[in-house]
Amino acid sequence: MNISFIGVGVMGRGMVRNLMKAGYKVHIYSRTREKAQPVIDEGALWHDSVASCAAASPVIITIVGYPKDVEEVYFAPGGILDSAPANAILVDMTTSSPVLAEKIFDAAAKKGLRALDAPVSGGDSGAANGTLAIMVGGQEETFRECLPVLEAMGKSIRFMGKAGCGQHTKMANQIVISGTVSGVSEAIAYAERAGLDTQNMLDAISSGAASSWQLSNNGQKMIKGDFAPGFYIKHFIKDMALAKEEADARGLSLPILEKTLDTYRALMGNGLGDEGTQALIKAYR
């Protein structure tokens, strides 16, 4: 089966892989063709263009970087709306706005297409691993025919409702991150201060009721000085803001996610908006 997949970066490079163990024939396209380039010499089918990539197959994955970037490769001349195969199945991955993945599903059906908001966390390591959780809004119809695709690229991965029920499931996995990775980060600052052995201090705590997978993957990395973006700040800041502006509009005060969301903002116009979301720790050291 020939799968296309569109948004080939630090996310898409291990879903492609994944997708191609299973035996998927996969179409790609990115704005970058370099950063492609490894998956290019594994297999996957370089196209030249978003309408190209679309029209290759009957399932169209996207994974880009913001709401207007999906709003781009959806709705624009020559985009997916506009080059897809007759009942094909479109599967936004991006993290996006709910709104956006309204949008999409009714624009879809009105040309004949199906349409689902699919979100997934578990950053670049569950990507390269095939271990990604996937929120999934739309239609169960389809989402039940769609779902050996999404078993290839992820373990957790459950229907959720609706057309933006994905992306309101997501929009609740980030609030729980923002406070859990502000945790993570206190208990570390907290530790270097006390003068204890930070090693010693997350192999104790990890076995407990703090244990998160944000303490045994980006503790590490915060008390290793390793920074490099298995989630770049940029891109959960504007996770965080779609998650602010869900929760605004419906009267709704979060103030561990709005504090986080400020120290990230802070963080971001120090230049280290493409630094991973470890690097938090910086604001406390």
Given for the second form:
Number of protein chains: 2
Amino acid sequence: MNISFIGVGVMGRGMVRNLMKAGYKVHIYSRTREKAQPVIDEGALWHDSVASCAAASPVIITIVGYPKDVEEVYFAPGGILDSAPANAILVDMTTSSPVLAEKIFDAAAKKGLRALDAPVSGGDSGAANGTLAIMVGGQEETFRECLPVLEAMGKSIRFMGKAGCGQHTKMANQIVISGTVSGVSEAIAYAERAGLDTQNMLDAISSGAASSWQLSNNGQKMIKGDFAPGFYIKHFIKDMALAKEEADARGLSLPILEKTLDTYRALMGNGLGDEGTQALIKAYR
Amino acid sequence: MNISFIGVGVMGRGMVRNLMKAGYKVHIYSRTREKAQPVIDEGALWHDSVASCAAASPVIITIVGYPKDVEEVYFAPGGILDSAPANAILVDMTTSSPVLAEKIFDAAAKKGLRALDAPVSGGDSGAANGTLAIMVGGQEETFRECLPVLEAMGKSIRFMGKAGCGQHTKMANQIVISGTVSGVSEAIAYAERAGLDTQNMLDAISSGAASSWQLSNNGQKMIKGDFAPGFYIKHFIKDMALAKEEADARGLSLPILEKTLDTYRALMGNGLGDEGTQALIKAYR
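Okay, that is the form predicted alone; can I get the form predicted in complex with another copy of the chain now?
Starting with the chain above, the whole complex follows.
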């Protein structure tokens, strides 16, 4: 079966590979062809436009940078909504605005298309290993039809409710992470000042009530000084800003999220937007 | 072998049981005898004073509430330093001040006694199941001699460095938790406002980059409205205040810890000090 995949960045590469591994014929388009070259070399079929790529398959997956990119790739002339074959399933896996997800769902329905919002968690390693968590909003019937495709890319795949609910779940995910990665950073900064062996400290607390993916993964990177992006600071800022916007719209104040967002924005102001989220420790050193 | 155990609260009960299970003859003292009654019924030997309890064994374990309680039980007339047998090992497992741990270590050495600071993580369930993480400061030789006793109560047991380093590690542990439990609370509050099925949301994000002990354990309790104390808010406030004090003394600002501490203090001001730390969600509802 053909699948179209738009947006072949650090996440998309692994996801395309896993789709090919599962036997799908994957058509791809990305803004920067060089980023896609490795998977083209492995058999993915390159298209020169969104329109051509979208027209090639009954399932069209997108994972691009920002909500404005999602907006463009779906709504611009020659975008997905103009180009997808009748009855196609459109799966946006970008972390994006829940309101935009509803807008795509409605616009798709008007054109006889079906849309899912299906953002992911698990970072580049989850994308590479096919172990992403995928949170899906839309119609349950569409979700079921699309499940085998999602299963090629992820491990924990859940239907969350109507259009936008996948994005809301991802917002919740990012809110958890903002507090968790802040706690990890503050603890490592403390341990360094107190003169502890930080590796020994991490090993000691990684099996108890402080344990987390962030501690075991980003904590290790922090103490090793490895700031290569598994997940970019600039993208995390986007996600947290979206979450804050949604919370604000509901009269909900999230001070830990807001403080974490402020700290990351300061780091980005210092030119660290392309480092991994674990570079938060630099704000404390 | 005899072991003396002072402070038989929600943590101590499980720890005493596991020591007895391992074949130790456990002598106990606690401020409130009723709290100790269940383990007395199971064979622990009750003493009417710290002095009598401390005199009974070559290893004396304490896990009491606050640093002032630690200070009293060690330094008051008839306290442990006055009563312990020659060459005894004094193990304070209370989460307490690193400076106080050093003070006990020095005072013990002057009396021919040996001290370890060995705070734990893992909550009441870790204490009950013998799966506590135990972080130990003091002399490595003393640590090794005491290891079989600690192994009866915990699973991940580590020597962290000189006197006070066990406590510093515990401070780092609590700093991680403060950010993590805040992130979990804010995410659940968000999910509730966004109209998500919160159980489904938790299940969706519990296997990815947001995963943590706090999410899986306290997150579940939050959505079920179970606020029974695994770990008391009043004790967590004590721990966070100690950590803030130590960070301040090193010129280190920890805004996430501080905000979390403020929020917990507001809850305590509203009479929730005896609820579990998962009641943090109430500040957001």
